[in-house]
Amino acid sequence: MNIEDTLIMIPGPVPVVPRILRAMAQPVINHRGEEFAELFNECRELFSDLFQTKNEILLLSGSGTSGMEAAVRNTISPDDRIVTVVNGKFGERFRDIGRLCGNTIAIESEWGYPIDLDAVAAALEDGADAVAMVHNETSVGMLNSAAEVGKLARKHDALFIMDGITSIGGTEVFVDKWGVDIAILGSQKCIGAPPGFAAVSVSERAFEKMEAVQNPPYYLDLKAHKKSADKGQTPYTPSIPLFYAVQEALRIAHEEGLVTRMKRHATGAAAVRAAADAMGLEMFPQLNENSRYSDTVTAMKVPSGIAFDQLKKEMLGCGILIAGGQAHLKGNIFRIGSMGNFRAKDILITIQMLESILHRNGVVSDFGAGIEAATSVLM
């Protein structure tokens, strides 16, 4: 199978549409010149709309994890206490970053289970300085209650750091309304650009906290990024082609409209879930009133009768790449993304091939129910 013909249906990176690829072919320009300042400032302005914030927008050359590390390392000193909320792979990443910087209080739930808001509240009541969480935990296909965590953080005057890497631009996110002090986006997720770029929104409270931080990072120093951003620059040499790609991706999102874009993502995920239900596949996340299924990735249990490796291989043979589980969930779940600039036909093709493979392997008996269910949602 030619790699150019492969439909990528994983939770990032996502397919990059030709319009964005063409934008990357523009000439390299001086990153200290007026042309780059115009490019830089347009990106910041469009990101402000996407984040729903009036906070400072800073642009980092690095993946979403660089934004996570920047958020924690710029605000947490060794004597500080940071609550890290864990119910999946990327919550664990925040926990691990936190342990490098200060005293980490990890509030851990089983992967795919709702976060423990009472435990978060108790840790904050005990005087924790900050709380960090993943809004959309793609490792388990679950959307966590960022608004509720934000309320708790504000009540106890704690800094609120949120990984919105796979939700901002695809799901309702209200950075200012929720009181998020630092929010993070990754380029290869909901905006559909290539990997290697992170955007962070930073509140005045967060900048004030940075003034007292011991041993801040060098390359990811957010104070240095703010100083350069005021001049329409980054402190260190950026990837010019990647900036062009992000600019074009943001223009596409702006043209579509945020409400329409969010609805498309939600409908895509709902179609996958409807098809899964019709085929007798079980969702992996266990929900409560403070959590819901992700709008950008659907996580399902691997059904009996087929191993994930075989399912992935047969799907790839049909030109479609799907994702498996991570860490201890490897082989137990599989995930289908509905993220970025996907179209309804991408969802339908994926479901049609999935149902065909499951039917051929004796897992699904009522062939056609899955694609019919997905079509009823999308059309």
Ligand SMILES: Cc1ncc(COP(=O)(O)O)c(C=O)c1O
Given for the second form:
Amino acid sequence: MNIEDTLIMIPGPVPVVPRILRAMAQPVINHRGEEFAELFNECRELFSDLFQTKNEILLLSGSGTSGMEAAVRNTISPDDRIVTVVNGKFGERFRDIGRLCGNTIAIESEWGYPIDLDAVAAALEDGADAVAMVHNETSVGMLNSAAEVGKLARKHDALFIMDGITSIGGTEVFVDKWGVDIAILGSQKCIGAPPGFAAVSVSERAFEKMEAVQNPPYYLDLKAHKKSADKGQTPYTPSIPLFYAVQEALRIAHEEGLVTRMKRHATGAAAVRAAADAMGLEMFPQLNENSRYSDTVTAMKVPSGIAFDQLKKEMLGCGILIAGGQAHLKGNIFRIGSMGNFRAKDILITIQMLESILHRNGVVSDFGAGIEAATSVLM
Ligand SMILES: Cc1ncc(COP(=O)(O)O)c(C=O)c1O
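Form predicted on its own done; form predicted in complex with the named molecule now:
Zooming out: every chain and molecule, the one shown earlier first.
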């Protein structure tokens, strides 16, 4: 495999365009100086638009999980009750972090099945202090209803923590409108920067809750981050190259325009689904009226006639990396990511190769239907 020219079509990390890579080559500057404050404040301002929020934006050195952990550990004390909504791998992560901090009420659906809103409502009615959920459950290619959960959290005066790691910047997210107290983004997903950086938006309510929290974290203390952010800084030395990358990624997103960007993502995933349907592939998620297919990653069942390892190997032989299933879904599903700064040609070449391989292996008989379906959505 030639890693220099492999097209990465997994749900993150995504390919980093040259403009962002070049931005990382700028000189390392003093993180307590004026230039850094400018860089820092521009990132925060541009993130506010992406998150659709007036809440505080804090920038963390750490991957998406650092944002998830920061959100829960800064707000949940041992006596608190946190509802964690699980229908995939990343919902389980919230559940596991929750268990480290307080009483965790895990509301679990089978992976790929809709979240149980009635059970969430009942737990909140019963006095739970917070609810944490994944908006775009990457492990199963499904978009959960954040708006509904936000409404329930508000009604019961509970804190709402939302993992928007693979939605913000690629799918419409309205942090303020939905009443999200802490929302989290990961750099290597929809904004198309390298991994290792998380942005979180934090509401006044969440800061108030932090005042009383027992055992807050040290490195990920969001109150310390807020205090430094007021000076245009981070509490500890940040990765300056990553900040440059994120700044450039955000500039690209804003030059494209958020509406156009969301539409490009929705169209990209729709093209993959249309092609899958035309090739007789089955979607993995089981939807209801409160859930929909992800706009940034498509999860399909591995068809009979080819094993996932073989499919992956043959795709890689054509220069394209696709993702498999995680945990118990290994070998059962495969996923195509369409997030970040991808173009129509990336989707088309992926579908073309996928269709050719499935045809060669006797899985697809009507050769050409997949690429035709994808093309008609994209062009
Ligand atoms: C929805 C979601 N949450 C959390 C994570 C974890 O992010 P990271 O690997 O950046 O810590 C991922 C990564 O794929 C994700 O897709």
